[in-house]
Each structure stands twice: as C-alpha cells, then as structure tokens.
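Next up: a single chain in structure tokens, the form predicted alone.
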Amino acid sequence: MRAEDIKTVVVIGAGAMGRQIAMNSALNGPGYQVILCDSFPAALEQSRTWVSEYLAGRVIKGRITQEISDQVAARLTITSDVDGAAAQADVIIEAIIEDLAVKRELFQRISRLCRPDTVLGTNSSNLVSSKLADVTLYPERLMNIHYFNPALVMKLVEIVRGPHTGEEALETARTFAVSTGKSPIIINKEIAGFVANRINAAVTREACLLLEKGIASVEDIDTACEKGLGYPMGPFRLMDMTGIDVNYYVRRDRYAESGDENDKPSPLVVEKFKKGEFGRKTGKGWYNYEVQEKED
C-alpha cells in the first residue's frame, strides 16, 4: 500500500482516543473516508453525539465553515460492523482496551478480512506490535502508530518498527500521519514506553522524588517545569489529567517486566492509587477538582 493510494481509514475503538483519531483523519486529511467502529452500542452513541457537538463547536468558534463541517460529517461513518469496515480499509488503527488477549483476537480476525497490503496499526503505548505479530496475517504491515491525548491537539505520532515491520508499510504510515497534520517520528526498535513517555517517566520519577524528600511542593514543582522549562503542563498536573491510576498500572507492569527499581511506581503514587484519588476523573488527585466541578 502506497500513501497516495489511501482512500479509506478505519479506526477500531470508539472511546475518547479512537474518536479523536477518526476525527483528525477526517478533518485534517486530504479527504479520506473514515470509518469509526466499535462493538459496544453505547460507545457508538456517545461518539455520534460527540462528533455532532465537536463540529458544531468548531463552526460556532469560527474555526471551520458550516460547509466544511458538513463535508467532514459526510466522510465520517460510525458503525458496529467492525469486520465490514476492515474489509474496506487501506489503513486500520486499533484503539481498543489495553488487553493483550482482546487485541490478539482482533488482529487475528481483521488481518484475514482486509487486503494483504492494508497498513495495520495499534495505538497502544504499552503493548508493542511484536506481541500481535504471530497471530497477524502478513505481519510486515503491522506496527505501533501511537497518538497522544488529546489526539486532535497533540502533533506527535510515534511510529514503532517491530522486527516484523516492512519498510514500505512504515513509510506509508509516516506519510499518512503527515497528511493528517501530525509530526511523526520513527522509533527503530521496540522499547517499553517508546520515546516521549520514557522521557516523561524520568521527569515524573524525579518530580516524585523531590516531593518525597520535601524539597518542594506539588505546585512549585509544576511551576518550575512550566515557567522554567517551558512545559505546557507540570508532571503532577499531567498525571491528574491522564490518570494517576494509569501511571500506577504502567509503572507496575514495567517494573514486573524489567525488574529495575527505577521502574517501580512512586510510593506517593501508590498511596494515591489506594485512596482512589486518580486525578480529574475522580475529582481529586495531586490537586482538588471537586470545588471547581461543583461551580461548573
């Protein structure tokens, strides 16, 4: 599959990431037909509402015209027919739950339904594509295509070459990402956390150590990163946004795999996790969001 031959993009998984990837492909691409699919009716209904509200909001803010909104809506199909969508796809991006067994079943099935040259990407930042390669027909077209949250805003896409990934498919994925307004990087070897998350993990680890030792407060560490280093968001604010529980699970799993003490979750993160203080989604994390949410 050459990049210039891409006509239909399929995103499997209609959660927050999947629907944003689909919208980005429809809105910022050169006119791709985009199919967003999921086997859960509730996720599909939520996505239909979100798409309508998102496009209407862009029109109200003057970011796009009503004509463009109508064109994007016409190009974006939301369906429960995962298998039918896969059969039409030039590019497939999987954005379902981070469950290896579920992902393996999906790739085993869809890789036999789509064309032999369809590019297959998993959006996972935690599970590398080599864990899916043995069940995937034509694994040379398989790789990680990792978007960052929120996918409509963040420009970086990490494209990770597995030992099975072919050069042509890799280049097609890179060109596709560029065509939708992204700035892709190629990661030449599979490694846990890829590039951006590994760098962020090192910053987060050091921030937690500074807090543990009483060197500075949560607020002041975030301010140092934001005002001194130019970060758009300090490490504690970022953890609250992405979920302290997510940080805990990723670090726990990475430590189980590596045995490296540096990969362990911070004791402060473990404490927050046990209390159920996961950040914005629970109203409390490193910061308290309960008052703000009640006022809103």
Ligand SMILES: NC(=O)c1ccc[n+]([C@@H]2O[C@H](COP(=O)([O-])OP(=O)(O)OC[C@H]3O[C@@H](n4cnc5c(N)ncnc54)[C@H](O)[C@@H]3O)[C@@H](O)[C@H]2O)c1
Given for the second form:
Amino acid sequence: MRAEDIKTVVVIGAGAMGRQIAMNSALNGPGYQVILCDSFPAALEQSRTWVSEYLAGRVIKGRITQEISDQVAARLTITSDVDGAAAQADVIIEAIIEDLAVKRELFQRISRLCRPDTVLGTNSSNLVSSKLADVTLYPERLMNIHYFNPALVMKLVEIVRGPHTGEEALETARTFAVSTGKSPIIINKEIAGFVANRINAAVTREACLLLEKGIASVEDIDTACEKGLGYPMGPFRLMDMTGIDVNYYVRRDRYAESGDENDKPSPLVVEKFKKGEFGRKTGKGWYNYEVQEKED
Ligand SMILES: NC(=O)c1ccc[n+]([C@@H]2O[C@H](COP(=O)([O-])OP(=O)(O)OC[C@H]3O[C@@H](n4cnc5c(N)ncnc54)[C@H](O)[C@@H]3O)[C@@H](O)[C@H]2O)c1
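Having seen the form predicted alone, the form predicted together with this ligand:
Complete assembly follows, chain above in first position.
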C-alpha cells in the first residue's frame, strides 16, 4: 500500500484515543473516508455524541465552517461492524483496551479479513507490535503507530519499527501521519516507553529524586522546568493531569519487567498512590485542586 493510494482509514476502539485519531484523520487529512468501530454499543453511542459536539464546537469557535463540519461528518462513519470495516481498510489503527490477549485475537482476525497490503498499526503505549506479529498474517505491514493524548492536539506520532516491519509499510505510515497534520518520528528498535515517554520518565524520576532529597519544593521544581527549560508544564503538574496512579502502575510494571532499580516508582509516588491522591481526578495530588476551585 502506497500512501497516495490510501482512501479508507479504519480506527478500531472508540475510546479516549480512538475517537480523536479518527476525527484527526477525517478533519485534517486530504479527504479520507474514516470508519471508527468499537465492539461496545455504549462506546459507539458516546462517540456519536462526542463527534457531533466536537464539530459543533469547532464551528461555534469559528475554527471550521459549517460546510467543512458537514463534510467531515459525512466522511466519518461510526459502526459496530469491525470485520466489515477491516475488509475495506487501507490503513487500520487499533486503539482498543491495553490487553495483550484481546489485541492478539483482534489482529489474528482482522489481518485475515483485510487486504495483504493494508497497513496495520497498534496505538499501544506499552505493547510492542512484536507481541502481535506471530498471529498477524503478513506481519511486514505491522508496527506501532503511537499517538499522544489528546490525539487531536498533540502533533507527535511515534512509528516503531519491529523486526518484522517492512520498509514500504513504514514509509506509508509516516506519509499518512504527515498527511493528517502530524509530525511523525521513526523509532528504529522496539523499546519499552518508546522515545517521548522515556524522556518524560527520566525527567519525572529526577524531579521526584530532587523532591525526596528536600532539594526543592514541588512548586519550585515545576517552575524550574517551566520558566528555565520552556516546558509547557512542570513534571508534577503534568503527573497531576495524567494521573499519579498511572505513573505508579507504569513504573511498577516496568520495574517488574526490567528489575532495574531506576524503574521503581518513587516512594513519594507510592505514598500518594496509597492515599488515593491521584491528581486532578481526585481533587488532590501534588497540588490541591479543591482549594484552588474554591479560591476561583
Ligand atoms: N489514554 C492515553 O493517554 C493513551 C495514549 C497513547 C496510547 N494509548 C493507547 O491507546 C489504546 C486505547 O487507550 P484508550 O485510553 O483510548 O482506552 P479506552 O478504554 O478509552 O478505549 C478503549 C476502547 O476499546 C473498545 N474495545 C475493547 N475491546 C475491543 C475489541 N475487541 N474490539 C473493538 N473495540 C474494543 C472499548 O469499548 C473502548 O471504547 C491503548 O492501547 C493505550 O495503550 C493511550
């Protein structure tokens, strides 16, 4: 499959990531037909509502015209028919739950339903495509195509080459990402965390170490990153947004896999986790959001 021949993009999994990847492909691409599918009716219903509210919001804000909104809505189909969608796909991006057994079942099935040259990408943050390659028919078209949350806003897409990935499919995925307004990078070897999340993990680890040693406060470490290094958000503020629980689980699992002490969750993160202080979603993390809301 060459990038210029792509007409139909299929996104499987209509959750937080999938619906935004589908919308980005329909809105910012050169006119792709996009099919967003999910096996759960509730997820499909929520996606339908989200799509119409998102497009209406863009029109109200003057970012797109009503005509563009109508065209995008007409190009973006939402369906429970995963197999039927796969059969029509030029590119498939899988964004279902992070469960290896479920992903393996899906790739085994869809790789037999789509054309042999359909590009297959998994959006997984933690599972490299090698873990899917043995069940996938024609694994040379398989790779990680990793978007960042929120996928409509964040420009980076990490395309991770597995030992099985062919050059042509990789180049098609790269060109496809560019055609939808993204800035893809190629990661030449499968590695846990890929590139951006590894760098972020290193920064977060150092920030936690500085805090543990009493070198500087949460606020001052965030200020150093924001005002001195130009980060849009310091590591503690970012952790509060993405969830301290998520940081805990990722580090715990990575440590279990690597045995490397550097991968262990920080004791301060463990403490927050045990107290149920996960960040914004619980009203308290490194910062206290309930207090801030009252002050507002
Ligand atoms: N959330 C993030 O910040 C983020 C960022 C980058 C990558 N990812 C990756 O994206 C993937 C999805 O994450 P998410 O946060 O969007 O999850 P989510 O839970 O919001 O959505 C997953 C969707 O998959 C659907 N689903 C489950 N099994 C299915 C199946 N067999 N067939 C079809 N649909 C199925 C569910 O109904 C749900 O709507 C994961 O692999 C995750 O690692 C997530």
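Numbering follows the first chain given and starts at 1. Heads up, when I say rigid core I mean the largest set of C-alphas that superpose within 1.5 Å between the two forms. Not measured: the values here are computed from a predicted model.
Item to complete: State yes or no: after fitting on the rigid core, is the Cα displacement of residue 15 between these two forms at least 2 Å?
Response: Shift at residue 15: below 2 Å after core fit.
Discussion item. Core-aligned, what does the C-alpha of residue 281 shift between these two forms, expressed in angstrom?
Written reply: Taking the core as reference, the C-alpha of residue 281 is shifted 2.4 Å.
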